[in-house]
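This document opens with one chain alone, in structure tokens, the form predicted on its own.
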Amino acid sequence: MAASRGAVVLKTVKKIIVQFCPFESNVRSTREFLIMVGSEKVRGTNMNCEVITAVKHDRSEPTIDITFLDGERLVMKGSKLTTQEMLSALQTRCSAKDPQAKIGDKK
């Protein structure tokens, strides 16, 4: 997972809501995407990303709204995917959206 933590960058994402009741079996994954994207490197990629922690105690799904700078969205559910998928998902989406990402795979 270490590689995967040095592989994102929210260069272009607006805002991520992270959503999570803790008392919930299934919510391990969400857990570990929201300590991915929290952390300082990842962080580091866009200082103006707001990452928000919503903790829920009414047994709710775990889910993960993530809004891009062109106002796109991109809803996980937590309960359903790995950490390593949801980091895959949101890595895709925002190299997609990168201008100077495309430019890189030209070359």
The other form holds:
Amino acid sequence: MAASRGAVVLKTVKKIIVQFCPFESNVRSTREFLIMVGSEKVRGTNMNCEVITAVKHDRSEPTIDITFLDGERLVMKGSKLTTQEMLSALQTRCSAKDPQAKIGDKK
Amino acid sequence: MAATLCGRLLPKAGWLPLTQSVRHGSKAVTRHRKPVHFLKQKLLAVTEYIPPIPAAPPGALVRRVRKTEEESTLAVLLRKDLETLFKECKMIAVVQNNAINAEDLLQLKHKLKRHNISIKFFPNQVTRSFLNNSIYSNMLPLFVGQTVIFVSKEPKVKEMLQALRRSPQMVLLGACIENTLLSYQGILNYSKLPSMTTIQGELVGGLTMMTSQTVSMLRHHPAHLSALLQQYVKQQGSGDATNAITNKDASTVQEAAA
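Now show me the form predicted in complex with the partner chain; what you just gave was the form predicted on its own.
Next comes the full complex, this chain leading.
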């Protein structure tokens, strides 16, 4: 359950902003995503990546805003998503960007 | 067989028998397994033995009732602990920790101990079962995932916020200060509140402001007049020679009178 196919590699991620309201009932997946992303292993893959949490109380949806190194932004609205879906989406995008950079370097 | 039959049953030419067996049948006792005649097969099928269905064993049909698990004694102990905590401590803050380091945790504990704030870990299930039965049921949605509780007898919010600023992994979710549930913004506002004495002073000042204003307004005219007259007397006494000053005085007195 924790991580499929290994932990997420955050090498291409610049910033992750997680915003939620803890008194709402639909924030469970967002909070779990935050725990996963904030864990030691995952943070260790990229020490420059900042994980910022914003705790609000305005009944807004929980959102996760990820900024990549090449400027692309991934916004996920976590109220109806599960943690696994969000993690896998992030993983696919990270791995899609990562080998490109690696292959480019090697060549 | 057909040949033998034909020989016997057709004495006159042109007379066909009633039945004609087409197949060259085998004899009754054969070396191989003789296929059962169709009629016999049908009979056997109809008269097959159907054994009676055995009744289900007594345990199988009983409804699966979920055993109400008895709470382990540890959970009971922890719950009692929680109860005492909630009764004693005025401030209870709920913080989510995203994998804080052990050393960071120690440092945080140290900083908070200075202000008598203790960090407590409780399993979520225990806290949830406790909160369900108590008046603090609105705190239930806070306790999801890895949470830590900061408890203290005095609501020292500023110091707590300062200590938490150093460790970015601890996310402050909410707090119950003096039986009022506060969100993150509420906690920030609470920390900016001045102390009780200043508030009381401000309140008293605000209440008496209206009455003091009316009093001062009522006294304004005679006070002004008396001040001017005093000044006039002084100047009369000191500068009798200079007429300009007395003229000035007269004009100011006229203005005041008007």
